[in-house]
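First, one chain by itself in structure tokens, the form predicted on its own.
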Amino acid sequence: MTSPLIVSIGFGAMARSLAASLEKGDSGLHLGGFLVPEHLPNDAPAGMQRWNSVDELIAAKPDLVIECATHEAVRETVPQLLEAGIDVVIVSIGALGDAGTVARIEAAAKTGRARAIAVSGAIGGLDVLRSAKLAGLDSVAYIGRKPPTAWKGTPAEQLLDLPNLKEATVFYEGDAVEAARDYPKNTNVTAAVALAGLGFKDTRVRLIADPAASGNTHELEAKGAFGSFHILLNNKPLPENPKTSWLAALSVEQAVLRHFSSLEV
């Protein structure tokens, strides 16, 4: 039986982690290649195929594509793949905070009879949140706490003296729309919560830089007709990228395994 062709958009820390983890596992699945712009260097492991354009990738007819790149890739590349009938796992789900992007993805998936799968990322409890939504939600809040180094390269650098921070400091408090827009590499989990619950505008977000934090902490709070719940996850960072929780990378692998499984639980 031929192994399915699984391809990533981008080949950064997330895609590399996925490739290594699949190789170690017993599923028989492998990351067969990746799509990156032609001007980027080719430093992929031997035996892995590279595509430089979407048209080339579509011609290869992959069985599943995992977007591990940017919001731009979600807006521009993912719809093209869906229209061609190719299922796509979306990792940069912060891009789904834009209603136009969501509409285009839904239309493309319908045209190509393909599936767009948004990963849960580093947060848990989304199954509970989706169920609770059916009875009516009053409030949903996400609190993200990470070491100062994890917020480098984000607007937090302009708001705080990250290298010399002495105590936990809240630097963002608002809705999931602005959080997903301003912190795209750090708050995909915010988008996952918003999509499962009240939407981007009505999901409250608080982001914290904490020098005492040894990893990334994610909290989810929700209240509604069902009652209330509070979930706290203390996640270790992905070794290759401290801005990403290890659990987020594992959620991508799990999405791949579920896609090719005959039984989903």
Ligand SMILES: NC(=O)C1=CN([C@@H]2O[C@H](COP(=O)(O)OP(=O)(O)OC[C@H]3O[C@@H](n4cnc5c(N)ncnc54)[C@H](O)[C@@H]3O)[C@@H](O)[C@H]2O)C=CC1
Contents of the next structure:
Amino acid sequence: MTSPLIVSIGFGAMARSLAASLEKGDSGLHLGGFLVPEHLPNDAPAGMQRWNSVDELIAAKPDLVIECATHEAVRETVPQLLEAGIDVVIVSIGALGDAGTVARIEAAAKTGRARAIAVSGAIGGLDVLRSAKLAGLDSVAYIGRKPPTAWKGTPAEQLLDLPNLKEATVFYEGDAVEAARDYPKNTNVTAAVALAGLGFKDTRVRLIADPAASGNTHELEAKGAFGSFHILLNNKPLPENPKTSWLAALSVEQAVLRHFSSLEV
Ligand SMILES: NC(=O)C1=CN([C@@H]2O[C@H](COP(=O)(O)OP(=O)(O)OC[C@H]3O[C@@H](n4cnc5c(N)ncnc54)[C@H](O)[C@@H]3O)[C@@H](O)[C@H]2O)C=CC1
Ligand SMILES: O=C([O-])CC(=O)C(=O)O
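If the structure you just shared is the form predicted on its own, then what does the corresponding form predicted together with this ligand look like?
Okay, now the whole complex, with that chain kicking things off.
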């Protein structure tokens, strides 16, 4: 049997980690290549193909595409793939905070009889949240804590003197609508929590820059008819990108393995 053609959109820290990890594992699966628009740098390593346009990629008939690029790629590229009948794992899921994008993705998936799969990413406990929601949730809160360098290039830079921060400082308190939209490389996890639980408007979010943090910490607290739970993940960052947790890349690999396995656990 020939091995399935698995392709990523984007070839940054996450896709490279996925490619290396699949290669090391014993599933027989590997990343066959990636789609990155022509104007962006990204040489394809030996054994991998690079596609510059979504039409070229569709012509190659991939079995699974993994979006690990940007919110824009979710909006611009994912619907076309779904319409062409190609299943897509979505990693930049903060883009799903926009109702129009969700509607387009759902319609495209229906047209192409394909599936859009949102990864759990750097957070856990979503299985509990999804189940608990069925009996009614009263509150869901997320707290994200990362070292100041991980918040570089985000609105936190305007609010705090990140390089000289001496103590843990809260710079955002609000809902998951704004958090997912305004921190597209740092808080996709808020979208995972919102989608599994109370939705974007009713999910409370607090973001912290902490010079003492050694990694990316994600805290999730939910209360409802089921009872309550509180989890804390202490994630190591990916060496290539301190904004991204290693667990997020592992969750993508897990979604790929699950997609091709006959027993879903
Ligand atoms: N769900 C989650 O828990 C997490 C989600 N993410 C998201 O995953 C995505 C990838 O993360 P990293 O690999 O760490 O980022 P990265 O910045 O290292 O890599 C992004 C890649 O996408 C490419 N790219 C940019 N615009 C593109 C476009 N329009 N079409 C195709 N490719 C494009 C870039 O050239 C680069 O190769 C980001 O959007 C990030 O926010 C990251 C961490 C956790
Ligand atoms: O990887 C993480 O720690 C979380 C992250 O960047 C995101 O949710 O976008």
